[in-house]
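Consider the single chain below, provided in structure tokens and representing the form predicted on its own.
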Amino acid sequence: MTNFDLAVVGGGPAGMAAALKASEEGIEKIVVLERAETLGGILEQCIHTGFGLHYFGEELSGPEYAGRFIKLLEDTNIVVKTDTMVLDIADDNTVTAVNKTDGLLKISAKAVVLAMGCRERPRGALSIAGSRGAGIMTAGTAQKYVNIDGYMPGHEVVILGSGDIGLIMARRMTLEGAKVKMVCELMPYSGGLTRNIVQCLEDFDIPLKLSTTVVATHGKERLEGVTIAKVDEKLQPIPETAEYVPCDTLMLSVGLIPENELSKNAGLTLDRITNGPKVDEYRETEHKGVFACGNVLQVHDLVDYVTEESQIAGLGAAKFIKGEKISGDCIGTNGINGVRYIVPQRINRETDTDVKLYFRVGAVYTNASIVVEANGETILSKKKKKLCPGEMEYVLIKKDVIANLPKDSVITVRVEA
């Protein structure tokens, strides 16, 4: 058994931020724990530019972002395990994880940060007849070929799914010399960013079919073609506008999963819609000591947002560890009327922090208020030009105003179009 104040599982953006902030607020004794063979996650395979913009306020590739946080994490005394899987999270906050070094590692831990990111949606999740010829894959699998591994996953190219890793991979297959013939959304909005849209599609003339999906694939070996088709208003298939589409390769992208099995193991409730766990302002969720944060909490559309949750997380750990953590009455959040989840899901009513309420709304709007209410009473309003699913929004509450609130209180928060 070996002890440690602070154990950070996923060495990626999120898990770095957090655990350097820990130190940064005199926690000696940190180990972060990735099962990859390098730190960074995955923006190790993401060579584009765009990153850094709001942390750094420059423009960063992927490796560029990481790099400059693994720098900082070689300047302290934190301990990195790298190729070390993580198998279970018991009740005493007691870690096991397993590496071809050490074997089995027993790790108890006075708090416990999970921060192991997501995974992509696969095409089982997915109703597509056709068999399963080679050329379907997701489109970060077909990241990692071109941009780790060097090798070209097809030349014409079919996308079903508009998240910005799917935009960016049209971008990126057609700099290649492939034939990008169309991204394809199910939605009759795109889920990815505006300048995603911008800088991968239309500078590249690729289209984008908006309310319209993969309704069968074709070939054995390797793929052939696909039929497309329109949904209509119940994302059902119109069968009279199906449309056949030669090409040899299918990517996916459509979706972001958060890697929650070992949360689930270890008994943490999860919100319906983000699949991450329920936490408070510092991002604890409801077992004393184990923190959340990143994409394991709420897939984010940025990284840049992704390290300022994990330095209030890596924050909140450091206070629980001194003992400095607020813990009382709680207040709950909730989305309603166009907004579909916030985070966090709770609130301490004597927090000794301003927090920000994130969320994501279910359509998109134009010239829309959000407005932040609690107990009839209305606490902020403000006028957005744009809200779509595939930003990220917040609002900002004050700790004065929560004080102030009532027991049992509810903040909601509501789209008026």
Contents of the next structure:
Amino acid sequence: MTNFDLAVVGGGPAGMAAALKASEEGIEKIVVLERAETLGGILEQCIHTGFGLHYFGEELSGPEYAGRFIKLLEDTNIVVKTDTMVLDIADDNTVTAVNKTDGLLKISAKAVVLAMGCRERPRGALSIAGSRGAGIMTAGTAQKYVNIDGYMPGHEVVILGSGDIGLIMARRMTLEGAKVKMVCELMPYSGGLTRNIVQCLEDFDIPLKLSTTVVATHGKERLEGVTIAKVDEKLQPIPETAEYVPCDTLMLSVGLIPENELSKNAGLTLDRITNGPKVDEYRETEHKGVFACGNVLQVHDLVDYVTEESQIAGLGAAKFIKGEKISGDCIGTNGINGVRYIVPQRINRETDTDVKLYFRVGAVYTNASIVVEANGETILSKKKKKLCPGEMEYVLIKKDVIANLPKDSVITVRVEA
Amino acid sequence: MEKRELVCVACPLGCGITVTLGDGGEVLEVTGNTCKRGDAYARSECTAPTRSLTTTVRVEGGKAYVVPVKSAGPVPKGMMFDCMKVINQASVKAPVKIGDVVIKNVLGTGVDIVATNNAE
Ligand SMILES: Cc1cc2nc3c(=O)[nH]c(=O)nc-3n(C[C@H](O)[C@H](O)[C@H](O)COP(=O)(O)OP(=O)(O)OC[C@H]3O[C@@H](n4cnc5c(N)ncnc54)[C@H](O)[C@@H]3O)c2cc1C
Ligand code: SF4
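Could you give the coordinates for the form predicted in complex with the partner chain, as opposed to the form predicted on its own above?
Below is the whole assembly, all chains and molecules, this chain first.
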């Protein structure tokens, strides 16, 4: 058994920021456990720019953004173990991991930060008829083929789902000479950032077909084409609109799911909507001393927000280790009327910090207001020119407002159209 | 006079911008932007659109197959595919460091293509 103050599971941007923050706060013995060969997480394959505008005020590519944190980490005494897979987190915060040099590792930690990221929803999560020949893959897998392995997975491409990774891959494949025929989106709006629709699709005249899905794939050994169809308001395909589109590659960009096998095994309850653990304002889960941040907690579209959230978790973990973290009576948070979820799910009434409530809306709104209420009273209301599901929003709640709320209060956030 | 609606791509906020153009195509007014970068983006988009380019370059004699690169500044939008051709014909010898210039002054644009990751 090795002793550490803090064990961080996952060495992506979330894990690195949490570890660095805890180290800045004076925590001495920190270990970061990463199952891949290098630190950086999914950023290593995101070679486009657009990272770090908020945090560094510069437009960096994924590897550059990760590179800055890797450098910062090298200048600390944080222990990094790559090629190390975490298998289990026990009730007493003992972390079990395995790697080639140490074999089975048992780490006793005062606090644990979960930063395992997310993975893409695979095809199995969808119901598309047809064989499973080569040429069907998630957009993230295609991103790895092209950007890491230097290999083009196809030449005539249809993309299902207009999430950011799908949009980015539409441009990437086009630049490398492939023909991207279309991006189909089941919903009447895109799930990606507007800037990506402009610079990844419109720049290259790639059609975005809204309210459209892929109903069947064709081809035995290799994909030869797909059948697409429009959907009605209930998202059911309309048979008369079916159309055959020849292609050799179908990329799926249909959402990300937090990687929470470890969290579930550790007995943490997951939020029904975010699929991440339920946390307080310092991102402490329901298990004392276990914190969570980054995409394992909620799917982020901007890595800058991942960094910000992970610093909160790192600070929380440091406070916990030093015995300074407040945990007592909590008030709850709840998203209603168009607000799908809120992170954090609870806030300590005597908290020592102002709290940002992060949320996503379930539809597109223009000129709407975000209204925050508790016990029938409005705490704040904020006008928004535009709200859309693809972009995470937040409202800031002052700590004295929180302190003045009675026990068992619930703060609700809603959209007023 | 002509009005053009744009979405600013200079940062992920994606502000909607309205540009008023004169008869000779000159920019008369820019509204809707939240910051200065939006103004600059809208002006360049209506006169000489540019984009930054990110892709990969083949690595020789190393463990990595390719190394990611970017244009150190924006290149004319119409030249993206020509730049890609040049970049796809190039290769670099391992090891490569973040920031290394892989191609100098690509196609006379005055913009260098630089590595955005290390490669061994
Ligand atoms: C395929 C894909 C592409 C993306 N592209 C973009 C993009 O273009 N732009 C953008 O802004 N965002 C993108 N995202 C979102 C991006 O994931 C976040 O911005 C950010 O990288 C999340 O950071 P993270 O540290 O939470 O997760 P990650 O970067 O995913 O890091 C999690 C790390 O934990 C490790 N890990 C997981 N389980 C274990 C375990 N049991 N033991 C040890 N280590 C473990 C993983 O190996 C990984 O390195 C993408 C996400 C995916 C899945
Ligand atoms: S105008 Fe400024 S804030 Fe708005 S998208 Fe452009 S760069 Fe971002």
